[in-house]
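Presented as structure tokens, the chain that follows is alone, the form predicted alone.
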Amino acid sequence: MTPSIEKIDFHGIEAFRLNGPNGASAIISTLGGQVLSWKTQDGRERLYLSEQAVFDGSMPVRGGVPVCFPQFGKEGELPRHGFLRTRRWALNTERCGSDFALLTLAVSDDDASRAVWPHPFQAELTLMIEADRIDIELSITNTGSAPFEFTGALHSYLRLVQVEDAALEGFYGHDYRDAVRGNEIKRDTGTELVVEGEMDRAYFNVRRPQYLKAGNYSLGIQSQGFPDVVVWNPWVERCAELKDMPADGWRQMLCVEAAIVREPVQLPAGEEWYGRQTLVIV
């Protein structure tokens, strides 16, 4: 099947399906510029999307890969994770080759964004899929006449059969901030990270890729431009507080996010920044 891109309706919102090589596919929504599905050539869904996600724009869609900008979490005075997750993005470019499909969505500042964050900008989200690989790239351009700073993330929800069986490698020797334990700063001294309760860690200045093992499933995770990596799972009690997640949703997902947390990016007027997360089946 030749790679192609088609416009679709996804739970009542405008979206695009990228049909990649060997049956691989991905879906990206114009609501939030958010990747909502990624299936590899074996037909297996690799992203978690909550069965109770809301698609009417009244709140961010729970799952997939939300775009957090210009603020990660509660790192500033803006709404949690910024304001792009519920904004409408527009198609910018699309193209296909024999072994890939690629699409870019874009969004810019407007009166509503400037009311809470008074900076002109343009954001672009580029999604490219191959048979067993996905690349998600976020670019931010300062279109104004003064510098600004920002934090942010590609908040990837990875789908698992059972998170208790998963192990994540690549953090040995790195410092992290543990939000579950009062933002205490610790150093990771283990060879692999396992989830045994609520987890909300921001690993700083991560210098190597991550490797996720879960049963017969192995995923390589690498980022560029994003210095930090956030690992999040709400576990039982926190998940029960989330109205847009089923009670057992915590078991089927693990967020491994390419992030800017500790040191905001300083972006001069007229300059562009970009960061990328790559997920590949290994």
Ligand code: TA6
Given for the second form:
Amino acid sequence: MTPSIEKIDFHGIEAFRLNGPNGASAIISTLGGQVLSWKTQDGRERLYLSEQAVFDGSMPVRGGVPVCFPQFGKEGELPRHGFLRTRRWALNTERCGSDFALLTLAVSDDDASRAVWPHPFQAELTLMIEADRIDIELSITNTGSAPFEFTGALHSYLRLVQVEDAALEGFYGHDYRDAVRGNEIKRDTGTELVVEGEMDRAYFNVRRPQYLKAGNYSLGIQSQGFPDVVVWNPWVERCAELKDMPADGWRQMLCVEAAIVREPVQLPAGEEWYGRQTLVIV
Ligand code: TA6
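Compare with the form predicted alone: the form predicted in complex with this ligand:
Then the entire complex follows, led off by the chain already shown.
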């Protein structure tokens, strides 16, 4: 099937479905510029989307790949993870080739954003799918006349059969901040990371790809431009506190996020920054 792109209604929001080669597909919503689905050529859904996600814009959609900007988490005065997750983005470009489909959504500052963060900017989210690979790129342009700094993430929710059977390699020797243990800084000394309880770790200055072994499939995870990687699973108690997550939702997900946490990006006036996360079935 020749790759194509179609506008769809996804839970009442305007979205686009990218139909890639050999039956691969992805869905991205104009609400939040958020990838909400990625299916590989075997038809299997690779991203977690909560059955209780809210799509009316009153809160971020729980799952897929939320775009966190200009602030990661609660690392500042803004709402957690910034304010782009509930903004309406607009189609910027789309194109298909024989073996890929690509689409870009864009959003920029307005009175509401400048009221909480006084900087002109343009954000673009580019999604590209091939047979068993997805590339998600965030670009930020400083369209103002003064420099600004930001943190953020592509907050990817990976779908798992059950998180207890998963193992994540690639962090050996890296320092991380453990938000579950009072933001203590530790050094990772294990060959693989397994989730056996609530996990909320920001690994700093990660230069290697990660390798997720998840029961009966393996995923390569690579980022460019994003210096840090955040690994999050709410486990039972935290999950129960999230009204947009089913009680057992924690079991089918693991967030592996391309992130800027420790060192904000400094962006001079007129300059562009970009960062990318690539997920590929291996
Ligand atoms: O990336 C991990 C994290 O910062 C966790 O601390 C948790 O808050 C998670 O993001 C989800 O945040 P959200 O605002 O989407 O509920």
